[in-house]
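Starting off, we have a lone chain in the form predicted on its own, written out as structure tokens.
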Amino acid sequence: MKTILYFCVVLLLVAGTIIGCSSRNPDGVTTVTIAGWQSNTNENQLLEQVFKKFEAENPKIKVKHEVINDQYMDVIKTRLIGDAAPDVFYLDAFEAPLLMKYDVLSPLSPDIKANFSLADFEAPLLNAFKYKDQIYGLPKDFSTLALFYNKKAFQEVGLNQPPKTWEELRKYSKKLTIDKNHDGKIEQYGFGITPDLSRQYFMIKAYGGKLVDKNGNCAFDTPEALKGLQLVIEQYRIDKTSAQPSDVGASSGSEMFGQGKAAMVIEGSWAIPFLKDTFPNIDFATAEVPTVNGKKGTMAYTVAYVMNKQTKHKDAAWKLISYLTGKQGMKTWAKEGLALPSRKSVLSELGYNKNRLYAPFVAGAAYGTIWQAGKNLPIIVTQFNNQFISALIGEQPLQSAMKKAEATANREIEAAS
């Protein structure tokens, strides 16, 4: 919270004096800096290919690419406050409301021409970067969540298709939870969970619950919100057929699944190349997340390219953004499958919508809950996660935990306003 407060206060004081870090050489070549993180080395190599093609088509523009994997947003915010902010940088939808509100991004709307085809983007992804009728970012990719299931584990207990509803998922989990020696030591849980708000938000919405109210304050301590979360708690504490990664010595749901310690998990599309590379012997399939309360639901995560408002070379920065988010540029780097391209035409051309592993993620884009809920979301996340995990492991009832989380978050939000 202190980081956010410091960022906001200082931005208001220095907004007019920030200087972008692009440069022009004596030979008339403009250098545009772009910053982002790196999921793996393949992603970086593909991006470098795109930059080379861009430079070949735009000989008066050079691209300087910087990878920031440690505390990415803290670094970006610090540089925005100072004089070393990149011209173009990645921005997660989670963080976008704060930066759009404090006017440190350049609106892209004036530069977007009719032939750029905004209609080709998935609308919810594009809307995540809109503020006061202006577009501040163009989504480069997205992922939703889908159900991963171990085909061999299913066959061993007589299951031949994925669960369609949450009730079925719980029944499946009981069959798939294996205690081979009957000594209370479970070798395989039916379901692996990640007890983080970024994964549980759609469960809050399943029965009509809300994460925040119209003023941006916490609003998840309601019977509707608790009903969806209670399903997660009951499966963990009463059924005892689900586990967190930390319960089985894993660092993530993907790893837990790959190690065979959970027969089902709900993960993003990034898990597909991870599992293929790290656990090549596992035979798995994917399906849409089972319905909850008769409703389809999942999470949707997206990242955009945005422009520093104080860049000295907006034309060159726009050319880079439009190239990276254009059909050809997007197609070049989106082949790896770590995340899905945000243009519908590129999704189709690369065959993701027909690929059995990726199709459930593509389908989820139409109804997924964008991981975004206003500028106060970082505060809300911290308080929710602390208290939800406490309820999950039985330290307190869920309602008491959410009441504490909401009250503490709202006090912090009020103090920050």
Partner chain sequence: MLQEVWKKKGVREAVASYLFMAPTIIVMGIFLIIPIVYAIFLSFNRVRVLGDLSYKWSGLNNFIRIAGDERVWIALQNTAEYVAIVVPIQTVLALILALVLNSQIKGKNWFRIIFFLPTVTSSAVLTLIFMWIYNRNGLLNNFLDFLHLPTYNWLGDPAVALKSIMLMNIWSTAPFFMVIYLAALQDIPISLYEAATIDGASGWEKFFYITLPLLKPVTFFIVAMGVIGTFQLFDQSYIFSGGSGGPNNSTLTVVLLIYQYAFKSLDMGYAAALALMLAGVIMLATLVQRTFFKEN
Contents of the next structure:
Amino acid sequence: MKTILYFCVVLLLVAGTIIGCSSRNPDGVTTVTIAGWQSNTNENQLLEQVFKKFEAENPKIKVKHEVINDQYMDVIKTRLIGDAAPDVFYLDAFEAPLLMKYDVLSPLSPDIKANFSLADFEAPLLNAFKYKDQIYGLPKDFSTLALFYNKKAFQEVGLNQPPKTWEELRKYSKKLTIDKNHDGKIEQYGFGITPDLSRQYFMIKAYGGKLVDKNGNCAFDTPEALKGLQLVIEQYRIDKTSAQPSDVGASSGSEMFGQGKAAMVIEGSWAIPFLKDTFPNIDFATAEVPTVNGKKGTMAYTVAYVMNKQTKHKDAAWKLISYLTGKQGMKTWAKEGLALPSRKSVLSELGYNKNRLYAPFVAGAAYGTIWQAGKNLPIIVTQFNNQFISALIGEQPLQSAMKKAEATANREIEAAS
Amino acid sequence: MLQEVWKKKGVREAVASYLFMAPTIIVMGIFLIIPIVYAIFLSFNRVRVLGDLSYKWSGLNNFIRIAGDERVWIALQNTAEYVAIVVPIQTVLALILALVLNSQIKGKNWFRIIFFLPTVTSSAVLTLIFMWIYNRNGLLNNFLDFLHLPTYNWLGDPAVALKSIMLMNIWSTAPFFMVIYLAALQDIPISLYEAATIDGASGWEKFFYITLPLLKPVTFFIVAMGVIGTFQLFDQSYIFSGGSGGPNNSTLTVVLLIYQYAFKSLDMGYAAALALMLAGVIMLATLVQRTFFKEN
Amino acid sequence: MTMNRSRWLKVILYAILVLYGMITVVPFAWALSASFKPLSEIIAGGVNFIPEHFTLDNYNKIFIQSPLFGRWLFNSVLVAVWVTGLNLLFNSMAGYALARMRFPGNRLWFFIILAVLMVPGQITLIPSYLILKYLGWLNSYQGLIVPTVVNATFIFMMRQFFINFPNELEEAAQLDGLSRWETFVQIVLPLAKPALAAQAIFIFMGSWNNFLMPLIILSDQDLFTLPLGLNTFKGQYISYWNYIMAASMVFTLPALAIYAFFNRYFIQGVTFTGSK
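Alongside the form predicted on its own that was just displayed, please also present the structure of the form predicted together with its partner chain.
Next comes the full complex, this chain leading.
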């Protein structure tokens, strides 16, 4: 008992001295906190290098980097409510409308000078962070979706080209769905799907459907919107040539592709370094997402640096943001290849548009649907995912599932406004 | 005068009692009771928490909204089913494990450690392992197939999704209660058993007339905590459904709803009302149990 | 005849124990073996328990490549030791008062403690955060420790344990002229060792695994506890299961050691026999 007590006292003393040390701060130096998640530890190290350079160029500013890797938005929202949020933080386009509407971000437009060359950013990406003619965030990077296909699996069934249209994709899927040992269980599916609105939104738009109407209400229960989604359902239910990751014991589409359980998947550029590192034996290539209804379509995801409205170091925070999104800063850490730089000049300088694997993703930026749809999108996503899977596994027809999803979502939206 | 009061035994006892309770009252008062009172206040308001904080009194509106919210009823139904199946099984399983591990069997210390493993394994690891066990071509289906039993799509099929979560929950919480039963079994005086043996009582008689009655207070604790824990089911259903409660609301739970409102749509007033409603339901369930486990 | 029957019973009993043991040990063993596999091998989904490509890289990354690992471990131990010690004392005090002492408000406080358990934590998270901020305790050890030094669950548990204690105990103590506090410390607590052991195990584990509140209140990497620190090995798009498995082993083992240590208090016959 006594030893435990002594142990406690010692722990407390040591703790006291450690706190005492860390709180000292030299004069005249402002510390800017920046919070984000990390895609992998390499990316983090690159980012730290950029901060070091920035600190060298701006000796009066110190950067404090926080990595929040779980429940990122919950943490950020809680800290915003408590007025204790970081000065600069990552914000996904998906969550941006809510924060812009609630006026917790600082507009960046007044600080943006002409030599910052705003036009260099891909316009749709920048627009995702505009609200009432003000820019609230500068995109740090983006990714689109493209088709990954397994070259060896293609050769085995005599295919040498990726599918160009959705009809071809379904035809190829039939050839590529194989029960290798004839035990009645399929070892390789033609196509791996992720039944999540964040991946299926562009299918809603393929035949002229809409996710939300002008007022931000849900509007996907229309024949046009359902037509695209129906293709996904039919392939899964009737052709039986596609599978979800959970069907085959994988936790993501890229995993099932890497394991060889799906010969094609539609995934983001982050899957490229992952596949190369983890599955060096798989020989894959990428292509633009096959056209649906004769039109090109894909999803585009983007994340920006935004500034907390409550920040006490506006100038320093802006310096940091403009450095990170400036040509030089962006170039340093966008080499990892998880996501693509949002500046066109950096994109081409790093050669992404000429890279065989990355070119389809770069092309997608021109026509991709930005993953964003007003502040009610989180509600809509929940309801859509809930019911779409239900239709996918054949519990109910797509139409009734989507009707339910739309009705519930709109009820929620009305109650919340 | 004061001395007179102090001499009264009741007063002294009351002061002593509150000194015993003081740390609890202070810490809980600040970090739990104030937040709960605040939540009660929120539940009668339309609240905006982000940006400029603002409240608008809305009377019982949030509670009326609950009554008309179909999802709440589905969530309650799912949760009630979950409670009704999980609590009895995990309680009985915990008791059996504790009884066995309390007897004089060889290697019981090893079994005690092995049986406890599910409780210490982290949830991220559990999820992966269960994905691997539960998927369509996974371990469980292969095993069932081997025995020529029907196989299921454990995670995808709404009819079984909740049951998969139940299995996982029983597996991981039974050891927790097992340890508490083990501790409680130590407090039963051996002399009672010795006396019963002299009277010629059989093993079963000893169990039913000595062990069970003396475990009653702890069993009340275990059942009550089981009910509270299962009614507040969140983690597993969040992980398995990616937060949507699907497919078709089959894994929706009340706390998942509360989380969605509190953090996704920032509708704190409604989230608080839901939380109070849930607390009320749990309280009712606990009152019913208390009549079964009446003290003295 | 009877010998034979009891032998059979024993065989069946052991069979059941071993079977159940397999159910509990297989996932853990698999996680342990996965912590020695490269990511590609884990994801390939093989069922092999012996790694094909044995590697220590995962542990290497955790121990050596994260300079703050020692700090995180220290923080976790510091917080868990304080939280466990104070909980044992405070919960037992409150549980004892609720079970054995008569005072106005006894039933009310018991009811409040039960009620506190029934309100889901998701709703008190933001208010408690605001209170911690008001106290200036964000990013501090006291912010991590103080709010968790009492625990309604275990006050309730201790009460249920104390209720069963024989009345003669306190009567004897009173005759000896012991005060309430002396009775509690000298007589009641030593008899409650099994319950205290159970409490110690669970509170230590709870504090050791505590994730969400530290995640929200700590922004300083120096103050991170192990679960927060190890979480930095997780990727946003990709789950690095190899690091996650190794990290989970690193922080499962201390909890398991604590359990094994306190397990020795679960041996029948230590308690009341002496007092009779």
